[in-house]
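Here's a solo chain for you in structure tokens, the form predicted alone.
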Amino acid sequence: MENILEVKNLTKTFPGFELKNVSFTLPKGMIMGIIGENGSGKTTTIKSILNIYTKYSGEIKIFGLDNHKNDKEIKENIGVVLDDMFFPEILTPNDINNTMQGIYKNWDSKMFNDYLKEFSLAPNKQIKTFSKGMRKKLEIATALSHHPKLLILDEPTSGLDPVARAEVIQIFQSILEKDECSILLSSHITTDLEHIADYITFINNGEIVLSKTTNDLLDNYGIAKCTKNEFKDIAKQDYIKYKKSKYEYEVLVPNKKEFKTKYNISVIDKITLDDLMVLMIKGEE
């Protein structure tokens, strides 16, 4: 399967923070979910492919090609929704298509228009007497309009209310179904993820954790619970993290079914991804 973008040995350090040796690959045609703890180094990875930071140890490739090297041609296929970005509040919609038609080569004004229609966002209006909802809504649609082989986004969904939520991610998926489209997306809202994204990929203190499918992490791994007596008996190969309460142990298994059939705990329950980041932050080893 080919990849549309990947990432190798990527470090970057600040003061008191170091992303270090991260390395996920993007297949074509997919959606990969980036989750972590703020400050855990989601935007710095992304802030790094956008090539917004550009001093940096490693290789990230889009498009098969480096992109230090080859910015001009790769910002040209991207589409980008950063959780600081904004425009000035001065512009209005209409202002921002005229602009954008000058920047991309495949910029489709119809689209965009269609999109500010669907958003329930006026053309003439300034950006200054929009909600943040609103704001996020129009970086979407100018993100989305000029076709891009790429979306990146850093949490797009931030300030929608659930019903805006689920327009957004089901554009997205439409977006991947007729244009071939691949998206990286971080978000804090894990159960959007857990509908759509294929892959996540698991960012604590500046290092990957983990980097599956999500149909692997879902099905596969859970949480099975037991007593303190019973926790004695599982070997530490056979779990990953474990959180202790009062009256039971919570513990973190990569494969559900190989557990059953191994140990007598008759209590094993499906992960979400809340449940897995919470186990692997805060969980003993």
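Numbering follows the first chain given and starts at 1. Since this is a predicted model, take the numbers as computed values, not measurements. In this text, the rigid core denotes the largest set of C-alpha atoms whose superposition between the two forms falls within 1.5 Å. First, how it differs from the form predicted together with the partner chain.
- In the core-superposed comparison between these two forms, Gly159 has its Cα shifted by at least 2 Å.
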Contents of the next structure:
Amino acid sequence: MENILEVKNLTKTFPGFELKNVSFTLPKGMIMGIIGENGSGKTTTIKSILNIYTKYSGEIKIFGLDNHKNDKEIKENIGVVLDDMFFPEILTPNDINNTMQGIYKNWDSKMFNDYLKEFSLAPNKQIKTFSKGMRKKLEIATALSHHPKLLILDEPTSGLDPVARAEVIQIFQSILEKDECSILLSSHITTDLEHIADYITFINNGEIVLSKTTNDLLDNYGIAKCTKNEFKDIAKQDYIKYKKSKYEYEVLVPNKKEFKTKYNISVIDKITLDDLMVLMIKGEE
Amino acid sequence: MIGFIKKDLAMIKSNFKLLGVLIVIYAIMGLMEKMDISFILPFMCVMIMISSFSYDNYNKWDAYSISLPNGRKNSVKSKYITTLLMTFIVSIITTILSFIISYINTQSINYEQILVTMFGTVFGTLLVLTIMYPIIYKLGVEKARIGIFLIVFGIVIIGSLLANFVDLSNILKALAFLEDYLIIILILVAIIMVYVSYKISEKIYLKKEF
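Let me have the form predicted together with the partner chain next, following on from the form predicted alone.
Now the complete complex, all chains and molecules, led by this one.
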């Protein structure tokens, strides 16, 4: 399968934080969700991919091309929604339309205006008069209206109320049905990703903890709930992390079926990405 | 590139009215033979453009613009081109008005004086631009305000020290032969200044992380 995005050994150092050897690939037509707590390195990864950060080591290829050498060509085909970074808020959607006509070769004014109508955004009102949800929709409309082959979305649902979040997720789902577009999507709101992501990459403290298909994660990973004595019998290689609570142990296991056949523990819950994140970050080894 | 210029123009369009009002005030004051405020007008263009940096900064446009095709280069280029465009248009309007006012007031047009005044004003405006923009790109618009204050302060101090310790009259006498070519020299120096400033800003911006 053709890879749209390949990140190899991406390392970026700041005082007090380091993104360490981040590697992953996004196949064509797929959605990858990057999850991790705030400050884990999600935005650093995205900013490096987009060359907003310039000083890092490692190799990034987009559409098979080096992201530094082919910057212009690549960016003609990428749509971007960044967290809190956009056009100055004194501009209007009409201004954005005029501007983008002079920036993208493939800018589709009709498509942009259709999105404005669909999202009920007034074309001649300043961005500063829009609610947070409306702004996000405008950012998404802007990211989509040049027919990008890859969408890079950094926290596109953060700060939105549940209704606006559901609307935004629905927009992404409809894009996927229409186009052969690939999406790299970072979020700390993991429930959004469970429904739409094909792959999940989990970054913690600047390192990739796991990168797998969503089905693999949700079908195979589980949380075994057991007593202290039962936990003592579990071999270290059969679990990833565990958390003690007042009455029981919650044990993160990578293969529910194998675990069930090996141990006599009856309660193994299905995992959610939230559970996974909490156990991976807060759990003990 | 055109897109970036359109965006900058769209940002400052609300200031066009203010410029228009200033031009009218200038014309009225000129006709009444009161104070000549023509020197303010091109300078206002640069000040308006500097306010556009604040809007960019507030909404983190810089980081976003880098995600657009050729974003880094075009961001810088469009700021310089838009500023020059505005400065020249306003200067041309002011010059034509000066001709008309001069004719109405004195029934003759003092071409030389008006042109020298205007070239001097544009030169001064471009000097501000060439110093300020690289500082803004390096330090950001907020810190640049302090930076420009220190630079102007430094120039004044050095200038006054030079005037105290060096006899400038001999230098001026030696340079007297250049007087006939003053406008051409000003134009050449301005072009070099703006080009060097642009290249410095571009170099800073190409490496900058947001």
